[in-house]
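This document starts with one chain, in the form predicted on its own, laid out as structure tokens.
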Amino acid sequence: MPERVREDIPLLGGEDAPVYFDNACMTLKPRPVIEALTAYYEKMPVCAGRSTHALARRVGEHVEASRAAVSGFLGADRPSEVVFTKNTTEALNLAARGLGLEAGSTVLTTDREHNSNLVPFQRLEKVHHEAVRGTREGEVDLEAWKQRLERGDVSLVSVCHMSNLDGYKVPVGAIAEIAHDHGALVLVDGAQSAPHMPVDVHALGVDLFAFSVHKMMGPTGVGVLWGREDVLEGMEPLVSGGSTIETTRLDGHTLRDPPGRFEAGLQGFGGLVATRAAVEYVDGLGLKEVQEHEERLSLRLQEGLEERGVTVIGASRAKGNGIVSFTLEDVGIHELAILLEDKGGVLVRSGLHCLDSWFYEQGLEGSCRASLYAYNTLREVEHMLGVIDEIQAALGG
């Protein structure tokens, strides 16, 4: 699979191609997605949903085809349950503000949430936020979740599906069942799961699910909030104005039905058109095969790093889940990332990975993170391990 996919990625075509291990941040783009973007700007660079001419209708048809593709990708009931946003962050903010959570109620998250699934709830003025602590091994403690929900006053549970620290898979289905038993809605940050593993929102038993298309070989500027029809119908828009209303008068207005009421103003139509190409491309690879491929590579990478005395951080059960966060003694994380690039063209991310709260709780300054995708190869993993050998030799250890 990887060699076939690499042929479709222009950046990976030359001899000087980088070893791109920063896929948890953003994935590279294949030719079908690039061609779809180009086709929009060359052949139909106009607005959808406003004018009646043929070009506008054509763009509208492409956008709705993308919506239908996303709906099928998630196993949803109908395309109208798919709201397009700019990214996962906007989708989560839309849910946080739009659900109209009861004043004095509580939103529960895990203690390993990305800032985008933490800060929006901390900023709600009349709603409390609590993080349910995990085990010493860094895993979700289902008994702790049950005990907290039994105490009542929880209106929403919002959890990541897969951690962007280490690839740990949160038991969303089990949490959702407990939450629903106690009358709470369930929102899932699927930014790291949707591009890497099969997702069926109904099988998960959740009410809302958010992810970004740029993490699954698609264009930037497109996110998704899927919601059950009845949940979306009860939500208020985060932004209002053009395109969100049926009628406007000087003394009031009537909002459109979902998803239109949530998609304000002129959209990034090029990205929306190309979203279908991204969904179809990733779907065509087979997400189960993508997941298994990433697991093989990341397992080898983690074991290779540990054999060399490199510290791998995260949950013990996260091993082999496509993301490996690590530190090297006596080398700063940013310095290590620079050395990996300078010595071997290996591109990783260094820092807090928008998981500031988790790192502060652990007393860590951050990590380097290698994250893998369908086009990465075992050869690249072995190359990175060889570069680590060079760095350790240069440090005299």
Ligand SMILES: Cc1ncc(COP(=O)(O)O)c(C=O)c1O
Contents of the next structure:
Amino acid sequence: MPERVREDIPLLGGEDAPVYFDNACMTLKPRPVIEALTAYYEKMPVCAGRSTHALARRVGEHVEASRAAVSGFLGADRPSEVVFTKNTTEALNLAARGLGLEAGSTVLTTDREHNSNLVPFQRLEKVHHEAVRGTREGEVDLEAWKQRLERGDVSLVSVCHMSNLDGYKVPVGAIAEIAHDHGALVLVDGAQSAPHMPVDVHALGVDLFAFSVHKMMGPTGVGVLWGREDVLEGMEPLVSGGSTIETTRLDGHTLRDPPGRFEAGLQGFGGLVATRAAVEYVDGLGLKEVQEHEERLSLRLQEGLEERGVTVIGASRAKGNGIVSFTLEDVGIHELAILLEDKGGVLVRSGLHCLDSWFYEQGLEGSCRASLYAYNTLREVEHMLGVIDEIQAALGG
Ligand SMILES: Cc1ncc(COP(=O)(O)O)c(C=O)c1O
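How about the form predicted together with this ligand, since we already have the form predicted on its own?
In what comes next, the whole complex appears, and the chain from above leads the way.
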């Protein structure tokens, strides 16, 4: 599979192609997505939803085709349950603000959330936020969730599906069951799961699910909030104005039904049109195959790093999930990232990965992170391990 995908990605075509291991941040784009974007700008660079002329109708049809593709991708009941946003962050903010959570109630998250699934809840004025601590091994403690939910004050549970630190899979289905038993809604940050494993929102048993299309070979500037129809119907928009209303008078307005009420103003139509190409491309690869491929590669990477005395951090059982975070004694994390690039063209990310709160709790200053995708190869993994050998040799290790 990786060789076939690489042929579709212009950036990976040349002799000097980078070893791109920063996929948890953003993925590279294949030709069908680039062509769909170009087709929008060349053949129909206008708005949808307002004018009646043929060009506008055409854009509208493409956007709705993308919405239907996302709906199918998530196993949703209907395309109208798919709200387009800028990214996962905006989708999570829309849920945090739009749900109108009861004053005095509590929102629960895990203790390993990306800032985007933490800060929006910390900033709610009349609602408390609390993190349920994991086990010493860094995993979710279902008993702790049960005990906390039994107190009966929780209105929303919002959890990441797959961690952007180490690929750890949160048992979302089990948490959702407990949350629903105690009357709480369940929102999932699927930024790292939807691009890498099959997701079915009904099988998961959740109420809302957010992800970013740019992390699954899609265009930048497109995210998704899927919500059950009755949940979306009860929500307020984050931004209002043009396109969100049925009618307006000087003394009031009526909001449109979802999803229109949430998509204010003219949109990033190029990205929305090209979203269908991304969904179809990833679907065509088969997410099970993508997941198994990443498993093989990241297991080898983790094992190779550990053999070399490199410290791999995260949950002790989070192995083979496509993301490996690591530190090397006596080398700063940013210095290590620069050495990997300078010596071998390996692009990783260094820092806190928007997991500031987790690193703070652990007393760690950050890590280097290698995150893999469908176009990465075992050869690239071995190459990175070779570059680590070179770095260690230069350090006299
Ligand atoms: C787990 C997780 N949640 C949320 C986000 C935020 O995604 P975006 O920046 O596309 O809004 C990311 C991005 O890195 C992520 O990894």
